[in-house]
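Quick heads-up: it's one chain on its own, the form predicted on its own, in structure tokens.
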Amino acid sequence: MDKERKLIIAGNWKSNKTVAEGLSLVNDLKRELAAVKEVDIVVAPPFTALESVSKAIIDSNIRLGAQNLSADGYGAFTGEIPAGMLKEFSVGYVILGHSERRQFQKESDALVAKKAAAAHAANLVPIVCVGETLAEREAGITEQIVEGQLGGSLAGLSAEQVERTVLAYEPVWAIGTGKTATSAQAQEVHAFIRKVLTTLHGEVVAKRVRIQYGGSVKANNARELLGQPDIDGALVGGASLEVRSFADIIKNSI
């Protein structure tokens, strides 16, 4: 698949996989995906498995992501994990502002922006998530919601930092529900995101930012979704927990 931006497909394991289960999965993925050069492959285990998975993938084409980080550095922040601790495990990417954290941990755009700045300061690549709920889509305010989240979540970042940020459009109504935005629906919002980026940081930056789609991505819809001109990869949830389904999504995207 000929794309001007290199595809990036990340597996968000969420609160799944023991250390042993995570090692089994990445060892299988290493064998399945060893020949893949066309896609940046990322796995994001829970914090407890980062060290073991990091060691397991050290000589592979798979990169390590974390599911969150602290907006603050070292210090009296009980339960928080600062960027410097993630760097110890060779983490390269970090998922920020996922809809589940926005919903259940009440994370605001301003907090996501602070975390994104912390990620960049540590030379981590943030994967910043935006997306509307079903009620917001049905109310016809998808673009308004997404534009607001983009502006707020990227606030304070330089054009160079935005260019190094990966964005993930995840319609909340399609996450873990089995529902998927049609390729046309997804492309429409991705194109709108690039238009907003052009307004915020200019056309050159907007053309270079990679925008993933997240929302019930599976092997059988990956090719059509990732074939759209403004969709540059996928943020995969449930289908990343099993070697066959995650590997097939990646292979079907090439």
The other form holds:
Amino acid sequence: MDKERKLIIAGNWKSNKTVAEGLSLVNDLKRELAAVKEVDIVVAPPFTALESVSKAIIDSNIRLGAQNLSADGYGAFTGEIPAGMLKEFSVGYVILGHSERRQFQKESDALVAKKAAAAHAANLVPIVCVGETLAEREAGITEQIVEGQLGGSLAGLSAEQVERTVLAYEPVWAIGTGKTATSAQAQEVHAFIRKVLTTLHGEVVAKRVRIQYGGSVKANNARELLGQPDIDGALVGGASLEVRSFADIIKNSI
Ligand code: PGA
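Please move on to the form predicted together with 2-phosphoglycolic acid, as the form predicted on its own is already shown.
What follows is the whole complex; the chain from before opens it.
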């Protein structure tokens, strides 16, 4: 697949995998994916497995992501992990504003923007997630919702920072449900996101930003989805927990 933007496929393990299970998975992935150069490959384990996974993937083509970070720095913020601590484990990416955090932790666009700024300040690449619920899609307000989330979650970032940010379009109704957006539905929103980015930061930046699709991506739909002109990768939940399915998603997208 020939694209002007390099594909980026990330596995979001969510609250899964003990240290031993995570190590077993990345060791298998390393073997399966050693020859892949066309795709940036990222795994995002829970915080507790970051250190061991980090050591296991040194000298491999797999990069490390975290699933959250603190909007604040070091100090009296019980239970929070600042970017500087993630850097100790060579974390390169951080997933921000995932719909599960927006829903269960009540994360707002403003908080996501603060976290994205903290990520950039530490030289971490944020993967900022946006996406509408089923009710919003059915009400015909998908674009309005996505535009609002984008504006709010990227607020305050410079054009250079936005260019380095990875976006993930994840329709909430497609996450963990087995219901994937059709490639046409996904492409339509991805193209819209690029249009919003053009308005916010100009065409050059908009053309360079990588936009992942997420929501029930599997080995059998990856090629079709990632073949769309504005889809530059995938954020994978359930199918990233097993070597076969995650490796096949990556191989099928090349
Ligand atoms: P899923 O999750 O692949 O299990 O639908 C995607 C995500 O939440 O990032």
